[in-house]
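One chain comes next, on its own, written out as C-alpha coordinates in the form predicted on its own.
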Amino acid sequence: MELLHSGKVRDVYADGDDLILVASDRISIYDVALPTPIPDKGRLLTALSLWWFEQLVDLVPNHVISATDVPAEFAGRAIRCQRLDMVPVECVARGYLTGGGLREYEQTGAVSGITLPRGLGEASILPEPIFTPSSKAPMGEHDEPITYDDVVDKVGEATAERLRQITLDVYRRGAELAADRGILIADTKLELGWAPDGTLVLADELLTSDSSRFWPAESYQPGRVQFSYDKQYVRDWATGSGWNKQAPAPDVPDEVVEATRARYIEVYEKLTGNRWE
(Lines of atoms letter the chains of each structure in order from A and count residues from 1; the text may use other names and numbers.)
(Lines give C-alpha, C1' and ligand atoms only; values in the text may rest on other atoms or scores of the structure.)
(Ligands and ions follow the chains in the order given, each with its own letter.)
Protein backbone atom coordinates (compact mmCIF):
# COMPACT_ATOMS: atom_id res chain seq x y z
CA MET A 1 0.00 0.00 0.00
CA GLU A 2 1.05 3.57 -0.65
CA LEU A 3 0.13 6.50 1.56
CA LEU A 4 -1.40 9.10 -0.75
CA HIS A 5 -2.59 11.66 1.72
CA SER A 6 -2.58 12.26 5.46
CA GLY A 7 -5.28 14.74 6.34
CA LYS A 8 -6.39 16.41 9.53
CA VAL A 9 -8.46 13.36 10.44
CA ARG A 10 -8.21 10.71 7.70
CA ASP A 11 -5.36 8.92 5.94
CA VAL A 12 -5.78 7.65 2.39
CA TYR A 13 -3.81 4.72 0.98
CA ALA A 14 -3.68 3.29 -2.53
CA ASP A 15 -4.11 -0.47 -2.74
CA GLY A 16 -4.12 -1.48 -6.39
CA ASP A 17 -7.14 0.12 -8.06
CA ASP A 18 -8.83 0.76 -4.71
CA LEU A 19 -8.37 3.26 -1.91
CA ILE A 20 -8.18 2.46 1.80
CA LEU A 21 -9.75 5.30 3.79
CA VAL A 22 -8.59 5.21 7.43
CA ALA A 23 -10.32 7.28 10.11
CA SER A 24 -7.98 8.24 12.93
CA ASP A 25 -8.88 9.38 16.45
CA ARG A 26 -7.67 12.88 15.61
CA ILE A 27 -10.22 15.68 15.86
CA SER A 28 -10.22 18.87 13.82
CA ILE A 29 -11.95 22.16 14.54
CA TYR A 30 -11.68 25.41 12.62
CA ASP A 31 -9.65 23.44 10.06
CA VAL A 32 -6.90 22.74 12.61
CA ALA A 33 -6.14 19.25 13.94
CA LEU A 34 -5.97 19.23 17.73
CA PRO A 35 -3.02 17.47 19.41
CA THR A 36 -5.25 15.35 21.68
CA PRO A 37 -7.11 12.37 20.15
CA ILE A 38 -10.62 11.22 21.09
CA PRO A 39 -10.37 7.46 21.89
CA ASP A 40 -12.46 5.24 19.58
CA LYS A 41 -13.49 8.21 17.43
CA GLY A 42 -12.22 6.69 14.18
CA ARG A 43 -14.04 3.41 14.78
CA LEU A 44 -17.24 5.17 15.84
CA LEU A 45 -17.38 7.43 12.81
CA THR A 46 -16.53 4.58 10.45
CA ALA A 47 -19.30 2.41 11.89
CA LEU A 48 -21.82 5.24 11.77
CA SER A 49 -20.92 6.15 8.18
CA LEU A 50 -21.31 2.52 7.10
CA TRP A 51 -24.72 2.39 8.77
CA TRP A 52 -25.86 5.53 6.96
CA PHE A 53 -24.46 4.39 3.60
CA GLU A 54 -26.59 1.25 3.95
CA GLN A 55 -29.72 3.22 4.89
CA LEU A 56 -29.39 5.54 1.89
CA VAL A 57 -28.06 3.20 -0.78
CA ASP A 58 -31.38 3.26 -2.63
CA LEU A 59 -31.19 7.06 -2.76
CA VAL A 60 -27.64 7.60 -3.99
CA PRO A 61 -24.70 5.20 -4.60
CA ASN A 62 -21.64 5.33 -2.36
CA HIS A 63 -17.94 4.56 -2.64
CA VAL A 64 -17.85 1.57 -0.27
CA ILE A 65 -16.36 -1.65 -1.63
CA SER A 66 -15.76 -3.43 1.69
CA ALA A 67 -15.54 -2.67 5.39
CA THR A 68 -13.79 -5.97 6.15
CA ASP A 69 -11.28 -6.39 3.29
CA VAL A 70 -8.82 -3.95 4.85
CA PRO A 71 -5.38 -4.34 6.45
CA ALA A 72 -5.61 -5.90 9.90
CA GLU A 73 -3.98 -2.94 11.61
CA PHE A 74 -6.83 -0.72 10.39
CA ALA A 75 -9.70 -3.10 11.15
CA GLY A 76 -12.80 -1.29 12.35
CA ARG A 77 -11.63 2.14 11.29
CA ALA A 78 -11.05 1.67 7.57
CA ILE A 79 -13.11 1.29 4.41
CA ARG A 80 -11.96 -0.13 1.09
CA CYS A 81 -13.48 2.23 -1.41
CA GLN A 82 -13.73 3.19 -5.04
CA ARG A 83 -11.45 5.81 -6.56
CA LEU A 84 -13.43 8.89 -7.52
CA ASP A 85 -12.81 12.22 -9.20
CA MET A 86 -13.86 14.39 -6.28
CA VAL A 87 -16.19 17.34 -6.79
CA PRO A 88 -14.42 20.63 -5.84
CA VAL A 89 -17.29 21.71 -3.58
CA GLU A 90 -18.34 20.97 0.01
CA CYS A 91 -22.05 20.13 -0.24
CA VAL A 92 -23.88 21.40 2.85
CA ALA A 93 -27.56 21.15 3.76
CA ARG A 94 -29.12 23.10 6.62
CA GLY A 95 -32.49 22.56 8.24
CA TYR A 96 -31.83 24.83 11.22
CA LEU A 97 -29.98 28.11 11.62
CA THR A 98 -26.80 27.93 13.70
CA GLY A 99 -23.03 28.26 13.46
CA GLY A 100 -21.63 29.98 10.40
CA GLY A 101 -25.04 30.05 8.74
CA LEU A 102 -26.46 32.08 11.63
CA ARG A 103 -23.55 34.51 11.58
CA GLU A 104 -23.98 35.07 7.84
CA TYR A 105 -27.74 35.54 8.25
CA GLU A 106 -27.24 38.10 11.03
CA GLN A 107 -25.00 40.13 8.72
CA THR A 108 -26.88 39.83 5.43
CA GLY A 109 -30.31 38.27 6.00
CA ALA A 110 -29.23 35.41 3.73
CA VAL A 111 -27.13 32.23 3.77
CA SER A 112 -25.09 31.37 0.68
CA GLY A 113 -27.17 33.85 -1.29
CA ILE A 114 -30.52 32.39 -0.13
CA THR A 115 -32.64 35.11 1.49
CA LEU A 116 -34.39 33.90 4.64
CA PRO A 117 -37.36 35.30 6.59
CA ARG A 118 -36.66 38.07 9.08
CA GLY A 119 -36.62 37.42 12.79
CA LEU A 120 -34.79 34.07 12.86
CA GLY A 121 -32.29 33.35 15.60
CA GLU A 122 -30.12 30.66 17.14
CA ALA A 123 -31.46 27.17 16.30
CA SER A 124 -34.49 28.45 14.37
CA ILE A 125 -35.98 25.80 12.12
CA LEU A 126 -35.88 26.92 8.48
CA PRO A 127 -39.02 27.00 6.32
CA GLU A 128 -37.39 24.22 4.28
CA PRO A 129 -33.90 22.73 4.11
CA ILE A 130 -31.45 24.79 2.07
CA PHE A 131 -28.30 24.00 0.07
CA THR A 132 -25.42 26.14 1.37
CA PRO A 133 -22.20 24.95 -0.29
CA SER A 134 -18.69 26.00 0.61
CA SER A 135 -15.35 26.06 -1.13
CA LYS A 136 -12.77 23.31 -0.71
CA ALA A 137 -9.86 25.29 0.67
CA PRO A 138 -6.22 24.16 0.36
CA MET A 139 -4.68 22.50 3.41
CA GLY A 140 -4.24 25.00 6.24
CA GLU A 141 -6.87 27.41 4.94
CA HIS A 142 -10.55 27.74 5.86
CA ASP A 143 -13.45 26.68 3.68
CA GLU A 144 -15.57 29.68 2.70
CA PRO A 145 -19.33 29.85 2.00
CA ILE A 146 -20.20 30.13 -1.69
CA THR A 147 -23.46 30.57 -3.57
CA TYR A 148 -25.24 28.17 -5.87
CA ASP A 149 -24.13 30.36 -8.81
CA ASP A 150 -20.52 29.84 -7.69
CA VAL A 151 -21.10 26.08 -7.85
CA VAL A 152 -22.51 26.47 -11.37
CA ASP A 153 -19.33 28.34 -12.34
CA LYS A 154 -17.19 25.50 -10.95
CA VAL A 155 -18.99 22.42 -12.30
CA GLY A 156 -21.68 23.55 -14.74
CA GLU A 157 -25.41 23.97 -14.29
CA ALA A 158 -26.46 20.35 -14.74
CA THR A 159 -23.96 19.02 -12.19
CA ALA A 160 -24.69 21.87 -9.76
CA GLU A 161 -28.39 21.05 -9.80
CA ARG A 162 -27.63 17.36 -9.27
CA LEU A 163 -25.35 18.17 -6.31
CA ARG A 164 -28.05 20.32 -4.74
CA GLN A 165 -30.72 17.69 -5.22
CA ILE A 166 -28.60 14.84 -3.84
CA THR A 167 -27.55 16.93 -0.84
CA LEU A 168 -31.11 17.92 0.04
CA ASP A 169 -32.45 14.40 -0.58
CA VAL A 170 -29.80 12.90 1.72
CA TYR A 171 -30.48 15.50 4.38
CA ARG A 172 -34.24 15.02 4.29
CA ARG A 173 -34.00 11.21 4.43
CA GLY A 174 -31.36 11.34 7.15
CA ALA A 175 -33.29 13.89 9.19
CA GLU A 176 -36.45 11.79 8.95
CA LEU A 177 -34.68 8.62 10.10
CA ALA A 178 -32.90 10.45 12.90
CA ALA A 179 -36.07 12.17 14.11
CA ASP A 180 -37.67 8.75 14.57
CA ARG A 181 -34.81 8.03 16.99
CA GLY A 182 -35.07 11.31 18.89
CA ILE A 183 -32.25 13.14 17.10
CA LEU A 184 -32.48 16.39 15.14
CA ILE A 185 -29.92 16.91 12.37
CA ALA A 186 -29.35 20.65 12.23
CA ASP A 187 -27.03 20.50 9.22
CA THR A 188 -24.64 18.18 7.46
CA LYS A 189 -21.77 18.26 4.99
CA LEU A 190 -21.38 15.76 2.15
CA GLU A 191 -18.51 14.84 -0.14
CA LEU A 192 -19.29 13.60 -3.62
CA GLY A 193 -17.22 12.42 -6.54
CA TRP A 194 -17.60 11.12 -10.08
CA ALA A 195 -17.19 7.40 -10.65
CA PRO A 196 -15.54 6.31 -13.93
CA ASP A 197 -19.00 5.84 -15.50
CA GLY A 198 -19.93 9.45 -14.71
CA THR A 199 -22.19 8.65 -11.75
CA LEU A 200 -22.11 11.00 -8.78
CA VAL A 201 -21.24 8.96 -5.71
CA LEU A 202 -21.19 9.69 -1.97
CA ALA A 203 -17.69 9.53 -0.50
CA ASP A 204 -15.71 10.14 2.67
CA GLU A 205 -18.01 10.06 5.75
CA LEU A 206 -21.78 10.39 5.93
CA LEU A 207 -24.00 11.98 8.59
CA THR A 208 -21.48 11.57 11.38
CA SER A 209 -20.72 13.63 14.47
CA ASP A 210 -17.82 15.24 12.59
CA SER A 211 -19.79 16.19 9.49
CA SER A 212 -23.14 17.06 11.10
CA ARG A 213 -24.74 18.83 14.05
CA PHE A 214 -26.89 16.43 16.09
CA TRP A 215 -29.30 17.70 18.77
CA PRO A 216 -31.60 15.73 21.12
CA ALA A 217 -35.18 16.38 20.03
CA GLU A 218 -36.54 16.19 23.58
CA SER A 219 -34.64 19.26 24.74
CA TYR A 220 -34.77 21.30 21.53
CA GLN A 221 -35.69 24.91 22.15
CA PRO A 222 -35.10 27.62 19.54
CA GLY A 223 -33.47 30.84 20.66
CA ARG A 224 -30.62 29.22 22.58
CA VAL A 225 -27.58 27.05 21.99
CA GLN A 226 -28.57 23.36 21.94
CA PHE A 227 -26.98 20.39 23.66
CA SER A 228 -24.85 18.85 20.93
CA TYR A 229 -23.85 15.25 20.19
CA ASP A 230 -21.07 16.34 17.88
CA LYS A 231 -17.75 18.16 18.03
CA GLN A 232 -19.49 21.46 18.76
CA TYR A 233 -18.68 20.69 22.41
CA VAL A 234 -14.98 20.84 21.55
CA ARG A 235 -15.49 24.03 19.52
CA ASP A 236 -17.19 25.64 22.53
CA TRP A 237 -14.32 24.61 24.81
CA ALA A 238 -11.79 25.99 22.33
CA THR A 239 -13.62 29.29 22.02
CA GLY A 240 -13.71 29.67 25.80
CA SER A 241 -10.02 28.81 26.11
CA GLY A 242 -8.94 31.96 24.31
CA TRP A 243 -7.23 30.03 21.50
CA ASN A 244 -6.93 32.14 18.33
CA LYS A 245 -8.03 29.25 16.05
CA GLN A 246 -4.61 29.08 14.39
CA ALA A 247 -2.13 26.20 14.54
CA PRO A 248 -0.74 25.00 16.83
CA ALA A 249 -3.83 24.15 18.85
CA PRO A 250 -3.76 23.63 22.63
CA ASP A 251 -4.08 20.26 24.34
CA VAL A 252 -7.66 19.24 25.09
CA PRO A 253 -8.42 18.64 28.81
CA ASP A 254 -9.24 15.07 29.86
CA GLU A 255 -12.79 15.98 30.88
CA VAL A 256 -13.51 17.46 27.44
CA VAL A 257 -12.08 14.35 25.75
CA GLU A 258 -14.21 12.04 27.91
CA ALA A 259 -17.39 14.06 27.43
CA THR A 260 -16.86 14.22 23.66
CA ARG A 261 -16.30 10.46 23.41
CA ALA A 262 -19.44 9.85 25.47
CA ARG A 263 -21.50 12.03 23.13
CA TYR A 264 -20.16 10.25 20.04
CA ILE A 265 -21.08 6.90 21.57
CA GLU A 266 -24.53 8.04 22.66
CA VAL A 267 -25.56 9.35 19.27
CA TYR A 268 -24.16 6.24 17.54
CA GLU A 269 -26.27 4.02 19.80
CA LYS A 270 -29.40 6.17 19.45
CA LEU A 271 -29.20 6.28 15.66
CA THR A 272 -28.18 2.71 14.88
CA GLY A 273 -29.83 0.88 17.78
CA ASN A 274 -26.53 -0.96 18.27
CA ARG A 275 -24.65 -1.03 21.55
CA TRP A 276 -21.07 0.24 21.35
CA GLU A 277 -18.65 -2.36 22.68
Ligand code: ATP
Contents of the next structure:
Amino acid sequence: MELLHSGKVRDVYADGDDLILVASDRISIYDVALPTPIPDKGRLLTALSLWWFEQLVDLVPNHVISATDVPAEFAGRAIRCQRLDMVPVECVARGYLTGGGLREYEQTGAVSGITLPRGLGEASILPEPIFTPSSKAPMGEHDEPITYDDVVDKVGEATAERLRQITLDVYRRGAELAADRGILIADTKLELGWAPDGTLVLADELLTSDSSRFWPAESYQPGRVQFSYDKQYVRDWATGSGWNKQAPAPDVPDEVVEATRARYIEVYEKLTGNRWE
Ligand code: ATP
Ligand code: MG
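Return the form predicted together with adenosine-5'-triphosphate of this protein as a structure block, the form predicted on its own having already been given.
To see the whole picture, the full complex is given below, headed by that same chain.
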Protein backbone atom coordinates (compact mmCIF):
# COMPACT_ATOMS: atom_id res chain seq x y z
CA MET A 1 0.00 0.00 0.00
CA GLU A 2 1.11 3.49 -0.74
CA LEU A 3 1.04 6.03 2.10
CA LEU A 4 -0.65 9.07 0.56
CA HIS A 5 -0.87 11.31 3.54
CA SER A 6 -0.07 11.36 7.22
CA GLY A 7 -2.18 13.88 9.14
CA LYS A 8 -1.84 14.89 12.76
CA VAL A 9 -4.06 12.03 13.81
CA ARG A 10 -4.76 9.78 10.81
CA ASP A 11 -2.87 8.12 7.97
CA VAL A 12 -4.28 7.56 4.50
CA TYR A 13 -3.15 4.71 2.24
CA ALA A 14 -4.10 3.79 -1.30
CA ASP A 15 -4.86 0.13 -1.96
CA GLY A 16 -5.71 -0.31 -5.63
CA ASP A 17 -8.80 1.83 -6.24
CA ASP A 18 -9.63 1.99 -2.54
CA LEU A 19 -8.41 4.12 0.30
CA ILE A 20 -7.55 2.81 3.73
CA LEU A 21 -8.15 5.47 6.37
CA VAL A 22 -6.24 4.61 9.51
CA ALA A 23 -6.97 6.32 12.82
CA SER A 24 -4.07 6.40 15.25
CA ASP A 25 -4.14 6.83 19.02
CA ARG A 26 -2.58 10.26 18.62
CA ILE A 27 -4.36 13.21 20.15
CA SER A 28 -3.95 16.86 19.31
CA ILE A 29 -4.83 19.92 21.35
CA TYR A 30 -4.48 23.50 20.22
CA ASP A 31 -3.52 22.00 16.83
CA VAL A 32 -0.43 20.30 18.23
CA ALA A 33 -0.13 16.49 18.32
CA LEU A 34 0.92 15.31 21.78
CA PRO A 35 3.81 12.84 22.15
CA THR A 36 1.73 10.49 24.33
CA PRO A 37 -0.92 8.30 22.66
CA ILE A 38 -4.34 7.64 24.19
CA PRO A 39 -4.75 3.84 24.08
CA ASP A 40 -7.76 2.72 21.99
CA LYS A 41 -8.61 6.21 20.77
CA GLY A 42 -8.16 5.13 17.14
CA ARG A 43 -10.45 2.14 17.58
CA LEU A 44 -13.05 4.13 19.52
CA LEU A 45 -13.31 6.92 16.96
CA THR A 46 -13.35 4.46 14.07
CA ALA A 47 -16.17 2.48 15.68
CA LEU A 48 -18.09 5.69 16.38
CA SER A 49 -17.68 6.96 12.84
CA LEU A 50 -18.88 3.63 11.41
CA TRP A 51 -21.86 3.67 13.72
CA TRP A 52 -22.86 7.16 12.54
CA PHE A 53 -22.43 6.29 8.87
CA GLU A 54 -24.86 3.43 9.43
CA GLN A 55 -27.35 5.58 11.37
CA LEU A 56 -27.47 8.13 8.58
CA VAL A 57 -27.27 5.91 5.54
CA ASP A 58 -30.90 6.56 4.60
CA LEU A 59 -30.07 10.27 4.51
CA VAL A 60 -26.85 10.12 2.51
CA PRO A 61 -24.70 7.32 1.04
CA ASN A 62 -21.20 6.95 2.50
CA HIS A 63 -17.76 5.84 1.35
CA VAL A 64 -17.43 2.79 3.61
CA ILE A 65 -16.56 -0.45 1.82
CA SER A 66 -15.41 -2.56 4.74
CA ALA A 67 -14.28 -2.20 8.33
CA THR A 68 -12.77 -5.68 8.39
CA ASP A 69 -11.02 -6.04 5.03
CA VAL A 70 -8.00 -4.03 6.19
CA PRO A 71 -4.39 -4.98 6.98
CA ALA A 72 -4.19 -6.92 10.26
CA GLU A 73 -1.89 -4.39 11.90
CA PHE A 74 -4.63 -1.72 11.58
CA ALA A 75 -7.52 -3.98 12.60
CA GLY A 76 -10.31 -2.09 14.36
CA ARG A 77 -8.99 1.36 13.57
CA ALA A 78 -9.08 1.41 9.79
CA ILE A 79 -11.80 1.69 7.19
CA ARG A 80 -11.55 0.56 3.60
CA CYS A 81 -13.40 3.17 1.62
CA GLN A 82 -14.25 4.20 -1.88
CA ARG A 83 -11.76 6.73 -3.19
CA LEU A 84 -13.73 9.81 -4.20
CA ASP A 85 -13.13 13.00 -6.09
CA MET A 86 -13.33 15.22 -3.01
CA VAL A 87 -15.40 18.39 -3.01
CA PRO A 88 -12.92 21.16 -2.09
CA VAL A 89 -15.05 22.44 0.79
CA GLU A 90 -15.13 21.52 4.46
CA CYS A 91 -18.83 21.41 5.27
CA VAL A 92 -19.37 22.81 8.74
CA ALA A 93 -22.67 23.03 10.59
CA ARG A 94 -23.05 24.99 13.81
CA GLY A 95 -25.86 24.80 16.31
CA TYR A 96 -24.05 26.79 19.00
CA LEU A 97 -21.65 29.71 18.84
CA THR A 98 -18.04 29.17 19.92
CA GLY A 99 -14.47 29.11 18.60
CA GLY A 100 -13.86 30.71 15.23
CA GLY A 101 -17.59 31.24 14.64
CA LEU A 102 -17.90 33.28 17.82
CA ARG A 103 -14.86 35.41 16.93
CA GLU A 104 -16.32 36.18 13.52
CA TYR A 105 -19.68 37.07 15.07
CA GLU A 106 -18.05 39.41 17.58
CA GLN A 107 -16.25 41.25 14.78
CA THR A 108 -19.03 41.39 12.20
CA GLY A 109 -22.35 40.27 13.69
CA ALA A 110 -22.41 37.47 11.14
CA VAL A 111 -20.86 34.05 10.58
CA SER A 112 -20.07 32.95 7.02
CA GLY A 113 -22.16 35.81 5.71
CA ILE A 114 -25.19 34.81 7.82
CA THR A 115 -26.34 37.69 10.01
CA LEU A 116 -27.24 36.57 13.51
CA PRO A 117 -29.31 38.23 16.24
CA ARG A 118 -27.53 40.65 18.56
CA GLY A 119 -26.56 39.70 22.07
CA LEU A 120 -25.24 36.20 21.47
CA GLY A 121 -22.08 35.09 23.26
CA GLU A 122 -19.91 32.13 24.15
CA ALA A 123 -21.85 28.86 23.74
CA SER A 124 -25.14 30.55 22.83
CA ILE A 125 -27.55 28.27 21.03
CA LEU A 126 -28.33 29.61 17.53
CA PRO A 127 -31.91 30.27 16.43
CA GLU A 128 -31.38 27.46 13.93
CA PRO A 129 -28.32 25.49 12.78
CA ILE A 130 -26.25 27.28 10.14
CA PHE A 131 -23.94 26.17 7.33
CA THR A 132 -20.50 27.79 7.79
CA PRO A 133 -18.16 26.18 5.26
CA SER A 134 -14.40 26.53 5.07
CA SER A 135 -11.97 26.04 2.24
CA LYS A 136 -9.87 22.88 2.29
CA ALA A 137 -6.41 24.25 2.98
CA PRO A 138 -3.35 22.64 1.38
CA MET A 139 -1.52 20.27 3.74
CA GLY A 140 -0.22 21.88 6.90
CA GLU A 141 -2.17 25.11 6.44
CA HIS A 142 -5.25 26.19 8.33
CA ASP A 143 -8.67 26.05 6.72
CA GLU A 144 -10.13 29.46 5.96
CA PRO A 145 -13.77 30.27 6.65
CA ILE A 146 -15.72 31.08 3.48
CA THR A 147 -19.28 32.14 2.71
CA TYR A 148 -22.01 30.24 0.93
CA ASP A 149 -21.43 32.46 -2.13
CA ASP A 150 -17.78 31.39 -2.17
CA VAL A 151 -18.97 27.78 -2.25
CA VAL A 152 -21.24 28.61 -5.19
CA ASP A 153 -18.21 30.10 -6.99
CA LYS A 154 -16.18 26.96 -6.36
CA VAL A 155 -18.69 24.22 -7.15
CA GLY A 156 -21.74 25.85 -8.74
CA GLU A 157 -25.13 26.62 -7.31
CA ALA A 158 -26.72 23.18 -7.58
CA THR A 159 -23.88 21.42 -5.75
CA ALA A 160 -23.56 24.21 -3.16
CA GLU A 161 -27.24 23.86 -2.35
CA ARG A 162 -26.89 20.11 -1.92
CA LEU A 163 -23.84 20.48 0.30
CA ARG A 164 -25.68 22.88 2.55
CA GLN A 165 -28.77 20.71 2.70
CA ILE A 166 -26.89 17.49 3.46
CA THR A 167 -24.69 19.18 6.05
CA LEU A 168 -27.63 20.66 7.93
CA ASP A 169 -29.64 17.43 7.69
CA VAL A 170 -26.73 15.39 9.05
CA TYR A 171 -26.14 17.88 11.84
CA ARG A 172 -29.81 18.05 12.86
CA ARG A 173 -30.21 14.30 12.97
CA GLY A 174 -26.91 13.78 14.76
CA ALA A 175 -27.50 16.53 17.29
CA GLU A 176 -31.01 15.35 18.05
CA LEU A 177 -29.92 11.81 18.63
CA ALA A 178 -26.93 12.85 20.73
CA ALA A 179 -28.98 15.27 22.85
CA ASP A 180 -31.32 12.41 23.79
CA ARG A 181 -28.21 10.68 25.12
CA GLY A 182 -26.82 13.56 27.13
CA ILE A 183 -24.35 15.00 24.62
CA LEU A 184 -24.65 18.34 22.84
CA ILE A 185 -22.99 18.60 19.45
CA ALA A 186 -22.03 22.25 19.19
CA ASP A 187 -20.72 21.97 15.65
CA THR A 188 -19.37 19.43 13.22
CA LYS A 189 -17.37 19.23 10.02
CA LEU A 190 -18.05 16.79 7.24
CA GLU A 191 -16.58 16.11 3.84
CA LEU A 192 -18.21 14.86 0.67
CA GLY A 193 -16.89 13.56 -2.60
CA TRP A 194 -18.09 12.44 -6.01
CA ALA A 195 -18.26 8.77 -6.88
CA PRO A 196 -17.48 7.84 -10.51
CA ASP A 197 -21.22 7.36 -11.17
CA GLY A 198 -21.89 10.99 -10.21
CA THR A 199 -23.31 10.36 -6.72
CA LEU A 200 -22.42 12.71 -3.91
CA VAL A 201 -21.05 10.55 -1.10
CA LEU A 202 -20.22 11.23 2.55
CA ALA A 203 -16.49 10.69 3.19
CA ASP A 204 -13.81 11.09 5.84
CA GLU A 205 -14.99 10.62 9.45
CA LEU A 206 -18.45 11.38 10.77
CA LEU A 207 -19.59 13.03 14.01
CA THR A 208 -16.56 11.98 16.03
CA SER A 209 -15.10 14.18 18.71
CA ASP A 210 -12.17 14.92 16.38
CA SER A 211 -14.52 16.42 13.78
CA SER A 212 -17.08 17.90 16.18
CA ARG A 213 -17.38 19.69 19.49
CA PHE A 214 -19.12 17.48 22.04
CA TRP A 215 -20.34 19.03 25.30
CA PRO A 216 -21.89 17.25 28.28
CA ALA A 217 -25.55 18.35 28.24
CA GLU A 218 -25.89 18.26 32.02
CA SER A 219 -23.26 20.93 32.61
CA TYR A 220 -24.17 23.12 29.63
CA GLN A 221 -24.27 26.75 30.62
CA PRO A 222 -24.16 29.48 28.00
CA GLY A 223 -21.90 32.45 28.68
CA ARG A 224 -18.79 30.48 29.50
CA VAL A 225 -16.42 28.16 27.68
CA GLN A 226 -17.92 24.64 27.89
CA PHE A 227 -16.08 21.53 28.96
CA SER A 228 -14.79 19.52 26.05
CA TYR A 229 -16.14 16.00 26.48
CA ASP A 230 -12.93 14.24 25.62
CA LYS A 231 -10.06 16.69 25.74
CA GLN A 232 -10.79 18.63 28.92
CA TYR A 233 -8.37 16.66 31.10
CA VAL A 234 -5.52 17.07 28.64
CA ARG A 235 -6.26 20.74 28.13
CA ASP A 236 -6.44 21.45 31.87
CA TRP A 237 -3.25 19.54 32.44
CA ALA A 238 -1.52 21.33 29.53
CA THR A 239 -2.60 24.75 30.73
CA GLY A 240 -1.58 23.93 34.31
CA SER A 241 1.85 22.69 33.21
CA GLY A 242 2.74 26.10 31.79
CA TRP A 243 3.20 24.73 28.27
CA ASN A 244 3.14 27.56 25.69
CA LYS A 245 0.95 25.65 23.16
CA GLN A 246 3.78 25.45 20.64
CA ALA A 247 5.18 22.12 19.40
CA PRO A 248 6.72 20.05 20.84
CA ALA A 249 4.30 19.34 23.66
CA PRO A 250 5.48 17.67 26.87
CA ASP A 251 4.67 14.05 27.80
CA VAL A 252 1.23 13.53 29.27
CA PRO A 253 1.11 11.87 32.72
CA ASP A 254 -0.50 8.41 33.05
CA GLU A 255 -3.49 9.52 35.09
CA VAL A 256 -4.40 12.16 32.50
CA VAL A 257 -4.08 9.57 29.72
CA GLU A 258 -6.29 7.13 31.63
CA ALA A 259 -8.95 9.76 32.43
CA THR A 260 -8.98 10.84 28.79
CA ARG A 261 -9.34 7.29 27.55
CA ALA A 262 -12.28 6.81 29.94
CA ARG A 263 -13.98 9.86 28.42
CA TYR A 264 -13.65 8.49 24.88
CA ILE A 265 -15.19 5.24 26.06
CA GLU A 266 -17.99 7.14 27.78
CA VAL A 267 -18.81 9.11 24.64
CA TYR A 268 -18.80 5.95 22.53
CA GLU A 269 -21.04 4.06 24.97
CA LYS A 270 -23.46 6.93 25.52
CA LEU A 271 -23.96 7.67 21.86
CA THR A 272 -24.12 4.14 20.47
CA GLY A 273 -25.66 2.40 23.47
CA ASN A 274 -23.04 -0.34 22.93
CA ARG A 275 -20.60 -1.48 25.57
CA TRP A 276 -16.92 -1.05 24.80
CA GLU A 277 -15.18 -4.41 25.15
P1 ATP B 1 -5.30 17.17 9.93
O2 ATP B 1 -6.63 16.46 10.16
O3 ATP B 1 -4.15 16.51 10.58
O4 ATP B 1 -5.37 18.64 10.16
P5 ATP B 1 -5.77 16.42 7.25
O6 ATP B 1 -7.21 16.82 7.30
O7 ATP B 1 -5.03 16.73 6.00
O8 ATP B 1 -4.96 17.06 8.39
P9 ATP B 1 -6.61 13.75 7.69
O10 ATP B 1 -7.95 14.26 8.09
O11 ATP B 1 -5.97 12.72 8.51
O12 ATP B 1 -5.59 14.90 7.56
O13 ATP B 1 -6.64 13.20 6.21
C14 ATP B 1 -7.68 12.56 5.64
C15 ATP B 1 -7.67 12.98 4.19
O16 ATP B 1 -8.37 12.02 3.43
C17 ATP B 1 -8.36 14.32 3.99
O18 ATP B 1 -7.63 15.07 3.06
C19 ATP B 1 -9.71 13.91 3.40
O20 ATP B 1 -10.24 14.91 2.56
C21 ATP B 1 -9.34 12.68 2.62
N22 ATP B 1 -10.42 11.72 2.40
C23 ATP B 1 -11.29 11.21 3.31
N24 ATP B 1 -12.13 10.34 2.75
C25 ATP B 1 -11.81 10.27 1.43
C26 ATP B 1 -12.31 9.53 0.31
N27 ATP B 1 -13.31 8.67 0.43
N28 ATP B 1 -11.74 9.74 -0.89
C29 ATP B 1 -10.70 10.60 -1.04
N30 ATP B 1 -10.16 11.30 -0.03
C31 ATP B 1 -10.71 11.16 1.20
MG1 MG C 1 -8.98 16.09 8.16
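Positions refer to the first chain, counted from 1. Note that the rigid core is defined as the largest set of C-alphas that superpose within 1.5 Å between two forms. All values reported here derive from a predicted model rather than from experimental measurement.
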* Tell me, please, whether between these two forms the C-alpha of residue 231 is shifted by 2 Å or more, with the rigid core used for superposition. => yes
* Taking the rigid core as the reference frame, is the Cα of residue 222 displaced by 2 Å or more between these two forms? -> no
* Structure fact -> With the core held fixed, residue 259 moves its Cα between these two forms by a number of Å equal to 4.2
